[in-house]
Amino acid sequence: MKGASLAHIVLVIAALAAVPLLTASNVVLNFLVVALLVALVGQGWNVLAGYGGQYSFGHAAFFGTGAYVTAILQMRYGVNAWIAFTLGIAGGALVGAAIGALAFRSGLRGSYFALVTLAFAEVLRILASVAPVTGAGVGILIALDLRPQAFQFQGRVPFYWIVLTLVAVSLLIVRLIEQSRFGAWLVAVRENEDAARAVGVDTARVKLAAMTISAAITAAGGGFYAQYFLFIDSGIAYGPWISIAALLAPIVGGIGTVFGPLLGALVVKTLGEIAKLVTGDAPGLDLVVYGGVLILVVAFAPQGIAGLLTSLRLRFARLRSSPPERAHG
């Protein structure tokens, strides 16, 4: 899974794009839309943590900014939904750059950096819960306007293809990072930041660039969420649920891999839905499932599902290439 080629990405996206041609079930499509949304946000976290080693607990800060900018520009200022969505991505990137500049210029790393990102997300949640422009505690309801130019559609299929396109773009971005000098610098920072600095890598600038890219991808997920559900409030936009989903998907799927967040999101969401069918829609059940999956992955597959599949593939390849034992007689 690591070092995925362009052909692999094209095949996976093509297979997923064909799903609406095979089923028109709103249940299936809604499940896949949400799973792909989680995969998109997870890919944003993966850029920063999986490749750069900077673990964030507050990606809700970027998700919520993308969602709120998209909704506010439409409802308060009459901006076209597509333009608002684009500006929401830019807004999330700016927030990421600002938080990164403050954190990295101060030399924060490890648990200190993780706690700072969590603190920023919580501060933004509190501000959104009282500010009039965000609807305070009421939130923002985007007016129903089922036209493509309003980023709204009659059915779920267009939304599915849009979020799949966003995921495809994120896959390509991560592949480009893997193949670039910037990606080599980022991995060097992850493995040993002091050694990377000693050989001339501008570690603060590299981490800041990764933070900005990560925030932009995550903000795209927030803007899409606002358009898909047509409602946000501070608990949804800046709540801990999205920060948990952002880190869970790549950890389960395979941190620091191209397809890890997508694979992890599909597996985790599937297990969550199965648990609901078996035990009913109990409050907090999804968190129990997510916690159980995370424990199992850390215990038995620390490289994630992608790493486990790669190990199995290499093992089978060695078995096939090894010469058969000759009988002695």
Second form
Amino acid sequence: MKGASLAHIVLVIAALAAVPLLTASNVVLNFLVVALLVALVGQGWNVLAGYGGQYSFGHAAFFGTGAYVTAILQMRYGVNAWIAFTLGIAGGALVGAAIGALAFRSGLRGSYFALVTLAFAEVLRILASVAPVTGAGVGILIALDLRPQAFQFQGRVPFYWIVLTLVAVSLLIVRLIEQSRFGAWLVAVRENEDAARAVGVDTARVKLAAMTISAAITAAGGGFYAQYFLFIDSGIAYGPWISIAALLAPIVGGIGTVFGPLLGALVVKTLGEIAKLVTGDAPGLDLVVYGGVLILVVAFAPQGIAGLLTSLRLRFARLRSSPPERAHG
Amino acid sequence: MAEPLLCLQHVCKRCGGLLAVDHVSLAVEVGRITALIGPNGAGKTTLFSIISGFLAPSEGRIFHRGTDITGMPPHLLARRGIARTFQIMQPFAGLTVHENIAIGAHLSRRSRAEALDAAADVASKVGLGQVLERPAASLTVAARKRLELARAVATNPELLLLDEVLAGLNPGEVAAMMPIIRHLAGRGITIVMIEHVMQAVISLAEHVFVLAEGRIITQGAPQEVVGNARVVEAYLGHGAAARLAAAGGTHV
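Switching from the form predicted on its own: structure of the form predicted in complex with the partner chain?
To see the whole picture, the full complex is given below, headed by that same chain.
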């Protein structure tokens, strides 16, 4: 059976969990926290686009909602940070369900769906930049309160564990989807909606469920961002940067695969850092690098790094197999 | 007389100014192979799309086991046991043959393993057992037709709507496909087939409806219908006889 096994997930997470035991470098840890955050956000996108074929350009809508709900509940209503974070995930899921219900009921597909998600994210960004509850143009600062109960920590290591746990959970969720009937239906919707309907798939409902799960995962990333950086504004929370990050990581890593977003996030972030080092941190240069990477991947490895690895493995296996076996194909 | 499995009453479909389906009433008896024939553009596929819920009729009602199913969406009809194949094959192109059929099998099976087992079983019955792990996109036309059939059969339908599953096949492939269809009917599946290959219609179908320009012009046992002057005219007028001969090698 293809796809990621449970053992693979345990192995990868264990390897990543060992990093803080090997290094205490803040630079390394900060890099990994951000990369894992992107992997988490990208995994959300991957559920909807990679498995369901519904390409969103507006995952910022869910990331931002997760971030704002987490921050606003704490600062305006005195809600505990962990509860606020959990409600942030729920809020993101709700926004996902609402946008999904509107878009899918109108029968939007392909680029129309992408444009509508982009529009929703932009509307939310503009609303957040003027509404008093979001701190309007000033943004929201989460008051420093370095206690675990407040989801704030002295060092970076606890944050690293938390984001790694979130990524691990997202990997398990996606694997669970891959192994389930819902996952089979979701892939069927991606491959051919009419054929899916003909064999009894309620395509509207499957897409809506995928969008809700996708939004929840991405919202978890938003809530984590708020706690890690303790500041958000409309440009950070609902800005296009995160929508781009959400789709770039899985596309580079391998769309519709369990490990694609994680792999892609690490590769993309590494390239971004190298570009910064080489050029002395010219502003916007990482974006240029990302654009270049995206073009290369789409042109030469449309299945991403994961697809590249699979085809290399197949080629290797074919080279090793004896000639009479080859005659079968 | 037993209640018909499927019953259409005065079904019409307007496409702009054209009446693509014009007051079609017909009844499909349980357990039979019924054929729907007619020249190109007669409205056969449109009628199938209406029955399977992909198009809403402009007028008329459709009953399944006495229940009004007019306007019911395709996935609910599939759950009621009405399955269809597509004339223009619609595989899940990026998936393997096995996965394609499993999606049909999932209709009545939640477990992935059970669906895959059932899919392998169906695949071997329709002669796709050897190509289970091949991507659907890599199949020949004949194999894709079988895949269409297998995916629909995997849903465990009681009524199977086959839209030209023999079209585009060479005589050898047609001959190989016919026992499969007969076997399905033998398992108790009621079959309605749109077909141009007359040899297959005559040997498989117990009842034939002839559709021309959206209307049922006649119906009956295949032998009678084929000799009917109006049918011959409907076909020959459109020059279909030559194409039939080429495709099936029959003498109409």
